[in-house]
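Taking the form predicted on its own, here's one chain by itself in structure tokens.
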Amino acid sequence: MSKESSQRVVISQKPSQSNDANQPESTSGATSMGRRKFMGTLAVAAGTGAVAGSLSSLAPSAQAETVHFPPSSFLGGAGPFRSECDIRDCDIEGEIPSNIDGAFYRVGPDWQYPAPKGIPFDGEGHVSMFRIANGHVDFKSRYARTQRYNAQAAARARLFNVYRNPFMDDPRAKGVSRGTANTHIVYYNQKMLALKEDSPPVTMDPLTLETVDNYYTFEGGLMSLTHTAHPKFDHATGEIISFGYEAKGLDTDDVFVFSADPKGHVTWHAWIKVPYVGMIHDFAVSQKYIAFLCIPMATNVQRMKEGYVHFAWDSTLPTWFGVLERGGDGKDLRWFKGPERCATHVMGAFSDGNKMYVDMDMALKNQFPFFPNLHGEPFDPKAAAGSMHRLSVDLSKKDIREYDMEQLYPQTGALPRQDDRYQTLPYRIGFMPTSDASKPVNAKLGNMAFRPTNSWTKFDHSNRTTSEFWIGDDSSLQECCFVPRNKDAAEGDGYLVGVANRLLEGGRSDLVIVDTQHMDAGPVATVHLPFRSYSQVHGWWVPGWDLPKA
């Protein structure tokens, strides 16, 4: 494990001459970028984050700055995890099914240095892996060595002070990519892509979790300065389909949409414009169409210059649902208007002839209490509760101006998933962490400001039925991922894996494995960790047959 010093170091070297903080001087590889030359002079030791070589000759500042993490309500009163570790043969309660062979990866924000003006999304990307095989589980965790992480490790201080706000950065951050790689982790081209939507991916070795490239551009084919945290995969072709918004820089209304082959080469792209600039966290892809939902979480540069975060919720704005044909030039893009809504994650999407269908968790108002409401409205937790909705539009109708919206289920929750083998295809089964108000909360927890996410719910769209796994009255659940029972298993037949936090044990973390055919039977196995890990945003399952050989 790495140990942080409390001494602040003044960097005497100047960063390489840079264009914009978001623009690389070169995108040809991890060792050829101009900005990386600056990082090389600081000699950030690969794999450990320790600083060596020329840094050891740097004199300390006149006044040392102690590293201290004050309690945070977003962390349940606890500090960040910050530990990189390996556990061989984790403690297992129950029995791991013999047909589970693969790796469950998860990523989330984990603070490298205190962030007095930060929000939960602004920690450094920390990736962990549960390698499951032959009834055993090994655990490994590593920070993604982003340019930002390396720069701050060298400075021994936080350099990026307000969420996605370059105006508030320390001057020493000039020329360094602001990406944290803290939102999603997916498997592509024998590498893990650690993703944050304001920057290109970071690639990591799937076996060691060592960072391979901290500014990955698909062999130079990524023409956007940004890349979504939610690419989609067409398993019939092996393609990855993806996009970047604010693609030409801060507050630009340009979106770069593209696909790449299994070897990392961009094979198609298009440029489109959005009705207004704001968060486009996720998108939808079918065999025929690509769809975007623009929500009123609008980029606000004026407020950024005043020291605020990148976004503010503008309740006067509608949502816009845009659809274009996959593989075209983007000129066929049509935008359809809807009411003010908040929706950030897609469960699944499919097309039927000229009709496009997208299933998302959708709420009436801003779902993020740490992103301010532009017009001063107080945060409304009831209006922020999301439930599964289906958005649809018939592209054969040339005169329609609005999209259709239908609530599918009453359960409230967020972070929906599907059997990822069915991305881009008509699908039947989905999953989502939900909050069941009918279930009790342990009295020992006292009066909580929030109701824990206490269930994973399985949705069957073919008959609109649900089944549920409830974690109990003393724990909460993070996002789940689906594991097929075998390579040829039917849709949704397998297991859910995800992390539970034991609230009466200081939030200590367990990996929980649930059989999707027996959701109410409880876990088939629970993998006990001896600590509280960082909070996951998203995770990914890679079957053992698809992993590189050791």
Contents of the next structure:
Amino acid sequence: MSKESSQRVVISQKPSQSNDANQPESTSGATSMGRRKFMGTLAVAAGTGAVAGSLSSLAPSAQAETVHFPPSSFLGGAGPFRSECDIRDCDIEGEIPSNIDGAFYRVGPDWQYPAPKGIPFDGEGHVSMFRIANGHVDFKSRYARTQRYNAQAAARARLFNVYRNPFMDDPRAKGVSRGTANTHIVYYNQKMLALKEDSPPVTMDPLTLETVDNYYTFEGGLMSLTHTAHPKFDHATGEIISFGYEAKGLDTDDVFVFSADPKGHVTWHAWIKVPYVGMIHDFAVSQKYIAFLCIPMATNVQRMKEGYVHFAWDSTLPTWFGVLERGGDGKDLRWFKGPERCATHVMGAFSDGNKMYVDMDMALKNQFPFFPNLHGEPFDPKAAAGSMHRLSVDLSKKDIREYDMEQLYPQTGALPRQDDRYQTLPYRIGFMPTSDASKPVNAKLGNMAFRPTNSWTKFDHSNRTTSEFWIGDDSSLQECCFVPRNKDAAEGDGYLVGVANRLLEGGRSDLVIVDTQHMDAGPVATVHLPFRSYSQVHGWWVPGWDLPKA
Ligand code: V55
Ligand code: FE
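I have the form predicted on its own already, so could you send the form predicted in complex with 4-hydroxy-3-methoxybenzaldehyde?
Every component of the complex follows; first up is the chain already shown.
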């Protein structure tokens, strides 16, 4: 072997000093996500470890690139986690209430390979499960074996270089589904659906977390090339109601809306068009209506060709709130205009006669520092702080052109949730990770440039009151998930579960369990993990009575 051919190519990757969101990804180097409020909730991940799973031995190749994760480049300064783990009987502080029986699943991006041009939303989907029963907790984590994960593992290299940008793919990515399954995980038809909005779901076994189907199409009933990360469930019928945007391919203005029965058969669908193409991350479903909000996070193919990520924030665009009837042909769809706003998640939605109500966290401007502003405005953290708003329209009025919007509460935060049994129904109780700036700062942390997500707030819409679980500024809370106290528990009566990162312990992760009737009493139990896990985007609770038998 010649000296030349045995040489390894080492790609040098300079950690970036600042947020490079306004530079094209092809020239910017590593993009730091910055310690913004939004990503504070998707708190930082860390740790190192070997790639698990069975891979072929390293093929002798002159082209092999050294796998090296440069420090301080990704996920707010932390490295990837990458370890797939099993812990039987986790260390528990306090006492797990004996009536908690089920599994808490969470998913988030975790780098498989170094991604010099990567943004936090583009890591590979890593799923964790906390199986809780009889006062004990077993932990398991596995990567979703997406087509993309498998192709990259085989190539021993990253093949998808820029977020949702096919023009920057390695040629070896051709024909491989680009879905990362890194955004949300829900339980449907005895399987976990691991979801990314640019691709069909990936199904996983709820007990082993083995990937079952890396391209799940509802037996062909999913006519869209994409599927949202935020399907809804109608608990009375067991139906899933869902959609895909950019449904016919890159930059297409088609949205496929559908519902399927509990066994995976699509029972209804409609095709609709959007006023402009952009991110439709979540949607709203009531008993009567389906609603979408188009926000100025616009798809931009021209910029993709220049090496930028899929989206750019176009502050000249309005928002559009679109409403159609469930079960119809989609021709009744009406769009109502509103001002520039960023909104990502629906807490809950309901209809009352011909009125549709949708509760979302909303901010004045772009909330994602790594999706650049199109017109060069610097990222504005103040304008990116979101709070709960209620959007509504009265569809019996034929002449209205705009939707109504009301701020419900002053608390700032992101990732709102509800008691998921009340999806599509009138509801009263919601929850959201928030930052309480009124509390004293932990002295050991000194003068912090930002407040971490230090609380979970419970909202009671019946009298617009709130109560708060405050964990302290030495911890950063990720999204919470509601666990009913028992099968017949009243709305919102039960527990919140979610992961906290301990900032004074290098971000080490704990699962905290809080009683929703005693939000300010502190956790009833804390499950200690012996490491800092990757950051979660969303999570899902599956009650033990719904899980398949082992
Ligand atoms: C979101 C998350 C994503 C994504 C698009 O929270 C939007 C919003 C984790 O990936 O690709
Ligand atoms: Fe989401």
